[in-house]
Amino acid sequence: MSSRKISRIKMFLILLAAGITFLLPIFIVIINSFKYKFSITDTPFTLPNADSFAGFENYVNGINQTDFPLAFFWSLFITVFSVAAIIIFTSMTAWYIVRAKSPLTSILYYALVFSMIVPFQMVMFTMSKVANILRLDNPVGIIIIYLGFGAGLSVFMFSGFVKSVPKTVEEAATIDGCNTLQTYFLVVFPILKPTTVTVAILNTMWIWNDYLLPYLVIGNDYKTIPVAVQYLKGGYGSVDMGALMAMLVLSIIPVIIFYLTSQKYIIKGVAAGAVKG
C-alpha cells in the first residue's frame, strides 16, 4: 500500500471521528426529544423503547408552553432583516473603503476590525441602556444593533473579496452610463455573491441562536426562540427536559436547512477566490 493511500485513509479516519464528535450531541438531543423526561435523566444515551417513548408529546407540550409559533416569527423576522441589513450596508462600506483610499477610510476600516476583538460583555450594559434611551428596545431597533455588532467581521470579509474585483469592470459600467449606485448594485454586488452567502450563513447562525442580546434589549415583550426556550425552566431549578429537547430540535432545523441549501455556494466561492487569487 502506497504512502499516499495510507495518508488518505488516516485523513478519512480523522475527519470521520471529527464528524461523529460534532454530530453526536445533535443525535442525542433528537432521540431524547421522543422520551419521557424521567427517562431522559435516567438513560440519556439510549434509544427510546416501549417504556420511554413519548411520541410527539414533548413537542406538543413545548409548543404550548413557549408559544413557539410567535417566538419562531420574531426569530425569523429579526434574523432575516438583520442579515439583509448587514449584507447590504457592510458590502457597500467595504467597497467604499477599498476603492476610496484615504486616511479616513483607513481609520474606519481599522475601527471596524478592532470592534471584533472587543468582548460583548464589556459593552452589554451600556448598550442596553443606550438602546432603551434611543427607543431601540423593539424588534426593529434590535436590527440596527445587530448591524453594529456584525459590521466588523462582515466588512473585513467583503473588503478582502472586493480587492480581487477588477476596477476595469466598474469603469466599463461608468462608461455605459451607470451612476455610483447602479455600478454597485448591477455590477459589483453580483460579483460578491460567494462572500455574500458566507457572510449570510455566519450571521444567520449567530443571530438565530443568540440569547443574550434579545434578552437584554427586547426581553419578554418579543421573545425569540432562545429566550422562549429558557422559560421551560421552572421553579427551584426544575426543567422539563423532554419539552426542552423537542424545542431545541425545532430551533435547529431552519438553520440546518439554510446551511445545506447554501453550502454549494460556499464551495463555489472558495474555488472562485482561488482562481482570482
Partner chain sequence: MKPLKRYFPIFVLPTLIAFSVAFLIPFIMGLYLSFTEFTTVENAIFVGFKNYITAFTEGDDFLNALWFTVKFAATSVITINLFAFILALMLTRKIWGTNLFRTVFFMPNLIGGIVLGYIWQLIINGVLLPYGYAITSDERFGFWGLVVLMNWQMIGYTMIIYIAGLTSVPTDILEAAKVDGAGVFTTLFKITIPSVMPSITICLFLTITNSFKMFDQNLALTAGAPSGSTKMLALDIYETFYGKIGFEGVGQAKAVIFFIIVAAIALTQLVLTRRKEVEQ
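We call the rigid core the largest set of C-alpha positions that still match within 1.5 Å between the two forms. Numbering follows the first chain given and starts at 1. Because the structure is predicted, anything quoted here is derived from the model rather than measured. Compared with the form predicted together with its partner chain:
- Annotation for N32: C-alpha shift of 2 angstroms or more between the two forms, rigid core superposed.
- Once both forms are overlaid on the rigid core, the distance between the two CA positions of L47 between the two forms is 2 angstroms or more.
- Core-superposed comparison between the two forms: the C-alpha position of L213 differs by less than 2 Å.
Coords for the form predicted together with its partner chain, given the form predicted on its own:
A lone chain is what you will see next.
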C-alpha cells in the first residue's frame, strides 16, 4: 500500500515537471513581451529588470505596426461567419445525402470525403486563381472558400450522425403538418447538436489559426492575425523583436480564453474528430 502511494507521488512529480515544461514557452514569451528588444535577443531567459523593463511599449509598437485590432476583427469576422455557414449548409447537405440517396448524392459524398485527404498545396495556386476570377478575394468571398474546404470533414461527420436519427421522428413532424424545411430546422437540426458542437470546434480551430489560405486569397488587402504576425516578422529590414513578442501574446490570449471557457467541448470534439477523420 505504501509503495503504491510512493509511486503515485513520483508520478505526480513527473507530471508536475512535464506540466511546467509545457507552460514554460508561453511564460518565456510573456516575460519577453515586457522587455526592450535588445534584452530579448541577448538574455531571453531572464526576468525583466530595471534596465530591461519596457512596460507596454512593445504592445503599443506591435499594435501600431500590425494594426492588430483590425486583424483581430477580420479573424473574428471570417471565423464566425465561415463556421456558421459550414454548420448550416453542410448539415443540410449531409441530411439530404442520407435521406435522398441517389447515385448523384453518393458521388457528391465520395467527392467530399476524397477532398479530406488532399493536401492544400495541391489546390492552392488554382484555388487562389479561381477566387480571384470570381471576385471572392475579400472577407465575404473567403467565407464561400471556407465552406467549400470545410465541407468534406463536416458533411462526413454530420452524415454519420444523421444515419442514427430515426426516420419516424421526421415522419411524425410531416404528419403534424411541417414542410421539409420546417421538419429539418425544427426537428432534425436540434437533434444534431452534439455533432454541431464538434464540427463548430474543429472548424473554429482550423480557420482561426489558418495562415496560407487567407494570405493567398485576401492577404494583400485584409490581414488576419496569423497573416499579421507573419507580416511583422517577414517584412524587410530588422525585425522588432519586442513588437513580435507582444503580438504573440496578443494572439494567444483569445485562444486561451476560448479554450478555458469551452474546454470540455473542445477536448471531446477533438477526440471525436480524430476518431472519425
